[in-house]
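Next up: just one chain, as structure tokens, the form predicted alone.
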Amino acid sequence: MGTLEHHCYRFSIAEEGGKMKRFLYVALGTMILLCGCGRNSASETVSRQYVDVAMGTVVRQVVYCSEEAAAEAFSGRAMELLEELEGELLSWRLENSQVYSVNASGGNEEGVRLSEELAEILRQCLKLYGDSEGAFDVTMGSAVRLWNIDQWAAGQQEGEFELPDPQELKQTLEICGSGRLKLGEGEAPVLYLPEGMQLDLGAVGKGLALTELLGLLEKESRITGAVISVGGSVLTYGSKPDGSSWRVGIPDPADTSSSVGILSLEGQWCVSTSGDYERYAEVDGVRYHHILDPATGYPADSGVRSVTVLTREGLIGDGLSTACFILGPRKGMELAGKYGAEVLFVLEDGKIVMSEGMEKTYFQRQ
């Protein structure tokens, strides 16, 4: 029997003046997936592909399953999960989300009660803040909003991009800092957020999504393998019918239509990439990207163009890719080692620096 391919594309948002179309094209180029699909004649395992939009980015699923209907049902549940994760937990824009409620509580002496899920996320973020010596900081929301690079790069902001006023940025930085957060313990943890401080979990949101999707996959016995990308974060799970490896491309920051190399992976892994090519604006020939250095309030300038981190756990991998980008190769490599993660840096001059495990076990140069 020949290969039977299924490609199901579901875009649930409308274009507005062509801007969203441009954004979707960029998002699709953030991570190249190289994986087989079709029907295996021996096991009758069916693969189906789905492309949709959630969490402000493109979501691509390749699902290997013994029943087409089961693959379809899983894909729908996966998208519902991502929408719930954004709308009920992570979003700083949507009023029903926990992060929105937390941000609205700034300066409240009684604090705000958290779900155990959000409390655990913040505990991990605070640990990474300490381990990275402040390079990873989820309290930079006010500074992120001041730069507004994300909305401008997505075509949601009219007019020319304007740099923030240096004095206003300096004042904004003074209200940031995870070291100022107070998180209580117990069954109903309480968070005390200083006035003016704003949480932004965008640096771990897609990694958290991978963790949640993994839990969904583990409950579906009919799915034997899958590879799912949420923007620049990729989850591999199980195996393909022919026994070949999952192959995930690492984008070339100089040309995102190509890759600098391929990760050849077996079983379950999380791959997270952060780069200056994802969301940025240019002013007078200078590129201002979306990854802010908490020490300066400006886009990180560490001589790095992208960082790819390979871990078993999504949230930490996502956070590490941001922290390592800000820290640069030497300190970033040390930080990744603390978490048992493999890491690869693409430097401004095109040079590639990677951990020993990435070099020997996983990475294949193009």
Second form
Amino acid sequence: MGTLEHHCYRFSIAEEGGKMKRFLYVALGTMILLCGCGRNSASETVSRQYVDVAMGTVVRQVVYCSEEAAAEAFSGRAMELLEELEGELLSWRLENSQVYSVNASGGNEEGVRLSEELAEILRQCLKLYGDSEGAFDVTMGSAVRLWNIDQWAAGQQEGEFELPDPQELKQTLEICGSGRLKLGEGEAPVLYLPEGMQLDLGAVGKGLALTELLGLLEKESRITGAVISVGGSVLTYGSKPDGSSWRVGIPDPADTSSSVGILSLEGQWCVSTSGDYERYAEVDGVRYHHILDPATGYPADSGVRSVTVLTREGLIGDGLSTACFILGPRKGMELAGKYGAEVLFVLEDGKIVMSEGMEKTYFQRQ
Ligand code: ADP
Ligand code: MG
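And the form predicted in complex with adenosine-5'-diphosphate (ADP), for comparison with the form predicted alone?
Then the entire complex follows, led off by the chain already shown.
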């Protein structure tokens, strides 16, 4: 019996904004690139594809397994897991999330007790803050809110986009800074958040999601391979029935319907891309994107249009792609090297700069 190729697109779009539709078109286009959509006559493996929306972005799943029911059950559980992650842990908007409670605790002298899960995420984020010399900073929440780029980009704001008032931005920046965050490590972790400070884990959320999805895949022995993307973060797992490599496209920032090249990968990897082309607002032909340089409070301006990082682990890969975007190629390459990650930068002039391993082993130019 040959491989069955079914295409189950489960659209459950809460937002009807043009942005979300654009996401979906890109999603469908990229999926062809990711899975190759072939048939394997030598195998009884079934493959299923799903497109859905969670964490404010498009989630694509391509699942290879020995039984159809396993793919169906997995894809449903995966979406539940992403919703839980957003609603109960990461969201700064939803009142039941841990980040929401932390943000409500600013200035509280007794601090706020953290789950071990959130404490471990913060430990890794604080390490990346130090290693990136402050470029990666999850306490930039108030500045991120002031710019509100995500809302503008999603078409959820009316009227014309306006830049923040420089004085207000300066004052807001003064209350940010991971160096002022205190994580008490007694019997249980306690966080002391200075007054006015707001956490924003948007830079690692999708990477964390990949790590959680990997845990779910590993529990399901009937699944032999999968490619799952959550926005710009992609997880590869296991293998395809015909033994060929996973092929993950790196979008061309100048034309996101095409790619600058392909990563050819075997087994389990996390590929995380941060770019100036997904969430931005424009005034007078100037593009204001959603990755802020903590040194200035303005969108990072390091001559980079996108950064793709290849790691085994999702949270670090996602954090590194944001940090490297701010740092630019020279310092970013150094930082990625420190974590054993491969990295590829697409510069403003279209040039590609990448780590040696990326060039020699994984990247194939289009
Ligand atoms: P995306 O979420 O689009 O995949 P990133 O992973 O690069 O992109 O994360 C960007 C998000 O990170 C922003 O939307 C914002 O919430 C947050 N952020 C912005 N600037 C910084 C920064 N300097 N350090 C850490 N997080 C940041
Ligand atoms: Mg990131």
